[in-house]
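One chain comes next, on its own, written out as structure tokens in the form predicted alone.
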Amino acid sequence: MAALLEINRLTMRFSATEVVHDLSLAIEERTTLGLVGESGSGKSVTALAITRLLDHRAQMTGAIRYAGQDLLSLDSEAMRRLRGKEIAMVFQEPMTALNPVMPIGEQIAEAVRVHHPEQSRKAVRDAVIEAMHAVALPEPARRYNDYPHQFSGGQRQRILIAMAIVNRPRLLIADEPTTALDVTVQRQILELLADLKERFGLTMLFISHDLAVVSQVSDRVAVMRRGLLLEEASRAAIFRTPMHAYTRALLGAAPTMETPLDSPLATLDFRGDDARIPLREMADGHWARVAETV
């Protein structure tokens, strides 16, 4: 299957702060990998780097090619016609996202007139009140209208998944979307992004610190640390043969329903230094920065 999103060698920094070194990744059509790492190792910058969100300070070298045009070689207006129609991204919290003073659907529909200013207004009202269906949002029609702050946190979020799917993209980027919500709503979520995947055929970059939330959604994990991807393979290889002792450690401080209540849970304490060994395949599919044995 071929790649709709590669990332090749791709280096960012802030003045003399590297903030992702050489980064290569790449996610298959209709896929979803999952991107994992604890605060600040460069997860969502790289988001916001496949958007072109990240201002004039932000140096980048490398490739990021989607459907094998590199965004990063686009003017301003050819990547404000991929951004929301082609790639959508879907952030981290909704009430910050979204403008407290617009009817929320009056802000899904800003989406789509940006792309198809041809539309009706009724066409445009359709096109919103079908895409609040498709996150289940109840009575869309009656609630269009609403604002942002009498909807719930789980509601919030739907109205941005909404916001980001309403013009069918093929990339869907979801950076943390269930990182402020309870358990039930977070599980409500990640299904509502399974079944959209499957419905749409969407490919996803999935961004997230929790392991057991990406364990869910991913068909492939890659896992950084300090701008440094560390790991990347399927699921099942990443939770059940992980090489690098980063992977490791992350895996063992996640609780399970077989930690012992009366036992502390484990901290994360990794210190090593990678930047220096490459990134090797290991075994079909799996690529790790493991130093080689004699």
Contents of the next structure:
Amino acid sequence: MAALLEINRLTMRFSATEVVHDLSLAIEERTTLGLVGESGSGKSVTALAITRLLDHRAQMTGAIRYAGQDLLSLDSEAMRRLRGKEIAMVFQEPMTALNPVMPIGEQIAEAVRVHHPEQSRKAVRDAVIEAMHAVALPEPARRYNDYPHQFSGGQRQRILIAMAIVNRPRLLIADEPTTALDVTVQRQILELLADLKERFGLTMLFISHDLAVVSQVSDRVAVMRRGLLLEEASRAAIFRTPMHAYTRALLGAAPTMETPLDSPLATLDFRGDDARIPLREMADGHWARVAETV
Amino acid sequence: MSFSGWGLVYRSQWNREKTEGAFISIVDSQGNSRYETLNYLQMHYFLRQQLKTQPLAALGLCLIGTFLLAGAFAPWISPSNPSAIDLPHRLAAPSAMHWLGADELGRDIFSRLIYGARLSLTVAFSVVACSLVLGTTIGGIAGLYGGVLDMMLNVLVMNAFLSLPGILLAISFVAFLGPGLINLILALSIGGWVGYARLVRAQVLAVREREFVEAARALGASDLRIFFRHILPNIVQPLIVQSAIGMAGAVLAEATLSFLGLGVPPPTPSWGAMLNDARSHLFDAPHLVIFPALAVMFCVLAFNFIGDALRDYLDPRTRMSVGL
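Beyond the form predicted alone, can we have the form predicted in complex with the partner chain?
Time for the whole complex; same chain goes first.
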């Protein structure tokens, strides 16, 4: 299968600080790549780099190829036409990512109108209501004119997802879509995303700091830390045979059924300098940044 | 927690059948603000409460309403033609025939005040509209794009205009292009837009960093669309307040220019021009001065009352942070 999105040796810096170093990733069509990392690992800026929402602030080298075209060399008007139509994004904070003074139906409709200005009022409304249905928002027609503050956090996240999928994008970038939600709602949102992926044949880049969340939706998992890709493998390989010490530490930080009740929760105490170690294919499709001797 | 202010009612979609609709912003004692939905009856309750606790706003609204009606229906209301000369009654004191007296040509002062309201309000609304459009455009560009463009517009253009007294700018503009209604409006707008531009710029700088703007950008919205559909509705509150207070300034500025003979040329009645005509009769016929002066004063006061009240309604925190 061909890769829909291919990041090739991407390096990003904000003035003097390098935030992503020599990152290469590929996502095949109709699969999900989970990108895991702690705060400051460069996972979110990678997402913003793909949609080129960082344009004026960051210097970038390398290439980001989407369906054959290099996004970094695309002119900004062509990029704007891709955003929201082919490449859609779901943001982290459902509380702040919605405009407080615009009815939610209108906000979802924005996504349609931006790319299909020729559509009639009714066609837009129908598309919006269909998207609201798809994300299982109750009573779409009645709640079309309600404002964001009249919805709960989980419902707002559904609205954000509806905004992202209303144009049937090929690539969906979900940047910590469940971090601001409680665990029950988190589960519902993850199920929704998995369902939408099946139904619409989405390719997904799922970003999270939570390995457990990533494991529920991803086909492949990539682990990042301090702008470096440490390990990338299929979900099964990451969980069964983690090669990098950091990945193991991440896995160990989550309590399991076997963790003794009275032992303190594990904290992540990992220090390592991996910049010098090259990323190598250790097993079939399993890349890791580990020393030769493993 | 206490109710401390009225929030934005952006679209009047509430009605008697639908219980949800308009909403208000509530600020609790910790300074956290949140939105609360109001139904139709609650809306009216709060509106009445607010008018009760803000008697000056109610007064201002009544005054402006009166001026507006007077201006709009001037030909039907005024007891006589404002330009009709009646020399036998020149400088007449207020009487049954001339309610507020007559000026040095015997023209009825009450009628001239009514027609003057028409001019003053036309100028005030036009000046504020022009300034608002110009200021929002330039301030919006500066705030949205930032960087070098912002430097040019903010530091060079806006500061240059701010360093010149607005009234002086207006005087020289009219002196160059000659008096007239359009020139008067343009002259006053030229000094007036800077305030709006600065306000819009500052507000845009704050709002454009909010996540929903980034989300709109991620949808593929163009800059123009982001500005008009997403940013502008979020900054409209301070603009409304500034506009109301700007009206007062415009009324005053129009009177000033007319007083100096740079307003709309006679015989069009104007409060400022009436004051100028009355100068030489300050002691022998004081009513010639008092009534136009009162008209200007009440009009300016009314707009200021409304502006202040709107500030309270729309953002209760402003007053606290400004220390009023």
